[in-house]
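One chain is shown next in structure tokens, namely the form predicted alone.
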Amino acid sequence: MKVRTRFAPSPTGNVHIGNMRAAIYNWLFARHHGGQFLLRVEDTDRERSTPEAIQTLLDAMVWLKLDFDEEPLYQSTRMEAHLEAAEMLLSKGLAYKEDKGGTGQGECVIFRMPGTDSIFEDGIKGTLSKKAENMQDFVIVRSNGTPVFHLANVLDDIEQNVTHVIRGDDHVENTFRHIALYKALGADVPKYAHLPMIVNAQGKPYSKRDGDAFVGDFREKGFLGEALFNYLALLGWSPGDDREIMSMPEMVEAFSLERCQSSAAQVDLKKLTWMNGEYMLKLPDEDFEMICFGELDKAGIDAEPEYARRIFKLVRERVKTVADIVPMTGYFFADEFEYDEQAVRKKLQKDGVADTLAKVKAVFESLEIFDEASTDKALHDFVETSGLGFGAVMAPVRIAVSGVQSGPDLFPLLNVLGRERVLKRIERTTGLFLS
């Protein structure tokens, strides 16, 4: 049997990370077994399934490098086949019509449950069963003549020859219904595996109220697609060792449903940020530079290329997301940068700081060579001879030249800025806050 899995989202303009994690697991399972991964767009909600919403879905899959085999199947093209199947079930007495609720608005088609206990082996949760008396008949065609999810989903899985259905455990109850439908339709029942829910710190389903919940949010916040893929893959699955940073081929090789946890998986955005930083570090220099130049361009910063490349090297190890780039580098490109008010208040506006900066400025002016080594030695010598503490000198200098009290090591920072910028910035700072 050739493995065939599918991702069957209903495009609404946003793709929740829970849905995308299901897509990732289906993709990994299919690729691990040398099978096929299919896309089905369940676009029967014509109001929300707009071309723009569908494109958002496809863009998210491209960004995460979730390639699929065969052309996507659009559920809206299959309505005739869905209704024909409903008529067949009616003709065999496996379904019946009823004015459900006595509304007088027309008859629904109701699937008749077989009246027997149901049991199946879940690929993650193990043996699941349900008593016949706890399974009620259910609607498969609405009174307006449109097929319900249950019928359309099963028929389209049959049409696509899906062998394994891997989806969220909010579908467990649906699966008992779907198995009955498969048997009534005379089709082979696929193997099912239900993934644990993604939850917040309180154990409740993770939503937009908890922070970024859609794939597009993470992309806009500066995360890399490879990092989000890696993080979501490990949100409920483990390779069985201590690995956390894994390439897609490594995940394909290691993936198995047996190593998926059955309990809920809690989102940890700090871990995702750390993981993204590791991916940023692994980028080839030219790719990192291209991303940086793109961010500067979006921010309207016209950067001299060689100067900019020196800055990118300086901040690279500190960049965790693409969104960090402009905030971390902006002051390099504008002498009229803003100052951190708390840093100014705590470190600059203190007795003696104006005199300290004036003396440091004089030291820098006297240097024959202005580079990392010379400024390092000069400031250390100044600290020693002045009797001032190291922090009492370095912190005011850093804030004077950058506006903030954290960032790259001070001496490489001074070297990249160059003597002229450093002297002008110390003078500016003194004039603004210490005159």
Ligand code: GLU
Given for the second form:
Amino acid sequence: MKVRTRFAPSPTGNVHIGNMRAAIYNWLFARHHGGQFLLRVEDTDRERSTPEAIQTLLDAMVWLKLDFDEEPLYQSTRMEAHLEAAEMLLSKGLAYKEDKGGTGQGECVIFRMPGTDSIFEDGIKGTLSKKAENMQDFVIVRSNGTPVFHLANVLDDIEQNVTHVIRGDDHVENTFRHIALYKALGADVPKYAHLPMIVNAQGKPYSKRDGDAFVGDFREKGFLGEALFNYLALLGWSPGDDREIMSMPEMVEAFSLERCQSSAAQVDLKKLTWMNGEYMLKLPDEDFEMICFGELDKAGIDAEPEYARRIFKLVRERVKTVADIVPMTGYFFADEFEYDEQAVRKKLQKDGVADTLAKVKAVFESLEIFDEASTDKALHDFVETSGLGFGAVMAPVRIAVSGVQSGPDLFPLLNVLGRERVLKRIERTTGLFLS
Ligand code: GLU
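Take the protein just shown as the form predicted alone and give its structure as the form predicted together with this ligand.
All chains and molecules follow, beginning with the one already shown.
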């Protein structure tokens, strides 16, 4: 039997990372087994499942490279089939009609639980069971004539020939009902695997209140789709060795439900940021440059390409997310860059700094060639003859030319800026803060 899994989100406009992780596991499982991964859009909530919400969902899948097989199935198109099935269950006495609550608003269709204990093997949690007395009959068609989630979800899984249902463990209770429905409908029950929740530091389901909880948030913050994919894949699954940075084919090859953990997974943004930095480093130079140019463009920075490329090389290793690019490179392009207040107060506005900068400026002016090696040698010589500490010279120079205390190594930085800019910037800084 060919493995067929599916992602069955209810589009709301934002895609929670927990849902996306379920999609990733379904995708990895299907690809590992050479099977199919399907998309079913559970869009029966007409108010929330707007075309925009569906587009956001599709965009998130493209961004994460979660390709699916066949055409997506839109649940809203299946209402007739759902209602027909309810009629069939009624005709067999497996469901009955009732005016729930006796409100006179019409009758619901209620599924009759079989009255036997239920037990199933969960691919992650092991054997799960529930006593008959703890399972009540439940509504499958509302009094307004619309099918309820349980009925639609099961019928569509049957329609799509889904063999494995991998979803969040908030659905475990539903699964006992769903298994009963499958049996009543005379269909084969799929294999189930329920993923533990993603939680916050307090062990509660991870939500917007805890920080970025939606795929779109991470995209906006400058994370790469590949890195988020890798991070979410490892949030609750491990390949069984200490690999952390893994390509999609490596993950496909290593994936198994047995190696999914049965306890909740906690979000660790530091780890994601680290991972993203690793992915940024792995980008081919051309791709990294393209992303950088794109960011500068969005920020309205007009960059001379040759100069910009040298800057991108300089910051390459420090860039952890796409969002770092403009803050890390902006001062190269603007002679009127802003200064970090604390840096100015602590390192610039001190006795002797005006004199130091004036002397450094003179040293730079006198250099025959202005490059990385010559500025390096000149400043080290200056430190030695002046008797000043290394930091007392380098920090003011760095702040004078960039406005901030941290950044790429100073001498490559000076080299890329070039003598003319460096001298102008020292002058400007002295004028602003030291005269
Ligand atoms: N639309 C449901 C959800 O997003 C589907 C659950 C399932 O995967 O069966 O929770």
